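Consider the single chain below, provided in structure tokens and representing the form predicted alone.
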Amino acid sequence: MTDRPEDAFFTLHADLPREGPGETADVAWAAELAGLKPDARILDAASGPGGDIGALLRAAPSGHVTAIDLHAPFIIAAQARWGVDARVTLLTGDMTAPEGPFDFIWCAGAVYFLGVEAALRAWTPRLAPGGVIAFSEPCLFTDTPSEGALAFWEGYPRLTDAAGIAAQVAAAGFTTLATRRIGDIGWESYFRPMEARIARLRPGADAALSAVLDQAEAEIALWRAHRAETGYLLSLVSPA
């Protein structure tokens, strides 16, 4: 039984492999631009039950990833896949309270929390000389959103375009060296598992579990028809 909304919401993504729309490509991608070194020390910020820790890991194999995340139960579950293995520390807290220094960033759909340039001045102190963060941050690409693109936000304040995000990245005192869409592979690698615990659980669903399964089944819906019109951004940025 889920009697409130945030525990219908924690049923829904228990056991999701990720936790927002991404793939191992999109981390190749960054690291290659980055230049990073094979012992890169590596923050997973906001790391959800480490969906994109084999990639870090394939980009830096005797380097070194601190994956944080503020759900106790996702880093639980990486705690299956990843706590035997040495180049991985897993701790549950804020995303911004490593201190490093690290190398390389990556923070997969999660900077919303606290808007581009409030992350990256918080991250600023983390980083190490030379060092650079990947994030993605919701988008629009095209000038004349429908209401079911901007719908698909609900509300987010700084919603925004590519030109958008990298003046917060600017006015953050960060340089904007790369971007990437989150392609259709990235999103359907989230919405498809999802989809199959949607319906895993519908029968015998409460009312609070089939509010929050409702949602998610119009969210899906809402990405599918208007994915031309937004989506992530995945920014590679450095200290300006």
Ligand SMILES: C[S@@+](CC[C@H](N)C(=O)[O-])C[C@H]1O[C@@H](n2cnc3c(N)ncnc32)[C@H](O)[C@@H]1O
Contents of the next structure:
Amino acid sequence: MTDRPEDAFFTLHADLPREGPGETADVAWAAELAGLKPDARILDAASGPGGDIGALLRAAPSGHVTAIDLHAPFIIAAQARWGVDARVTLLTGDMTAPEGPFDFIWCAGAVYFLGVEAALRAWTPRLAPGGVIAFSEPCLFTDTPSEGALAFWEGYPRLTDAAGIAAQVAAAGFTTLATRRIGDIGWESYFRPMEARIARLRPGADAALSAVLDQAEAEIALWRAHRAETGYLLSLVSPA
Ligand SMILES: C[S@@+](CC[C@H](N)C(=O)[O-])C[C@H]1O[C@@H](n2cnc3c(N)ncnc32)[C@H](O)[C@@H]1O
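With the form predicted alone in hand, show me what the form predicted together with the named molecule looks like.
Expanding to the full complex; the earlier chain stays at the top.
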């Protein structure tokens, strides 16, 4: 193999069931609290390979899910799983582009690319009356985080705690209806398939790929060591 660093990254990340932490129960929690109707129009913003599409359809069996991601190979992977389902539209593009209107915007592990305030402002005109948004965002669960906990997010400049996230939500003109931490099952649903893939890729990996595999293993170890101090907070929000 002669991977460049970015190719090596996607060699590791291709064909994983999901690209960030989360589980079916997170979607069910948000959908139930949101009072989602069976025919809800849903946006899965930055869907990755579509790991949450099944849970979103279970929450709205006669609804429609528009799933969009910037990285075309993830959408191609989602196509293989959901391409024949008429309830699903798969798009390559920016997560703020689909015009809607949507009853529910779901964004797992990707609002940090834009920032909470910017993402919510961009989605405001895309929400149907009564529509809600659920998103997960890096969060500190302690006032005294260790260096390891801070290092896990690699200096993410907006890293804050639950009150800080709620303040960003309010600044965008939204109210926080409820929050919950993404639990260990959600994180392991992301990390365990990645570990299996690392083990498969190790033999014969070139220097670029080895570096990416080392980094991924270090990230997994860092989260396991500091998971009481930091993680993702899932917030359910509605326009104020
Ligand atoms: C941590 S992954 C989460 C993916 C998916 N929600 C999941 O939980 O499996 C973040 C995703 O955001 C996508 N992404 C980043 N910026 C984006 C943007 N502006 N519009 C659409 N997708 C974006 C990346 O391509 C990547 O698939």
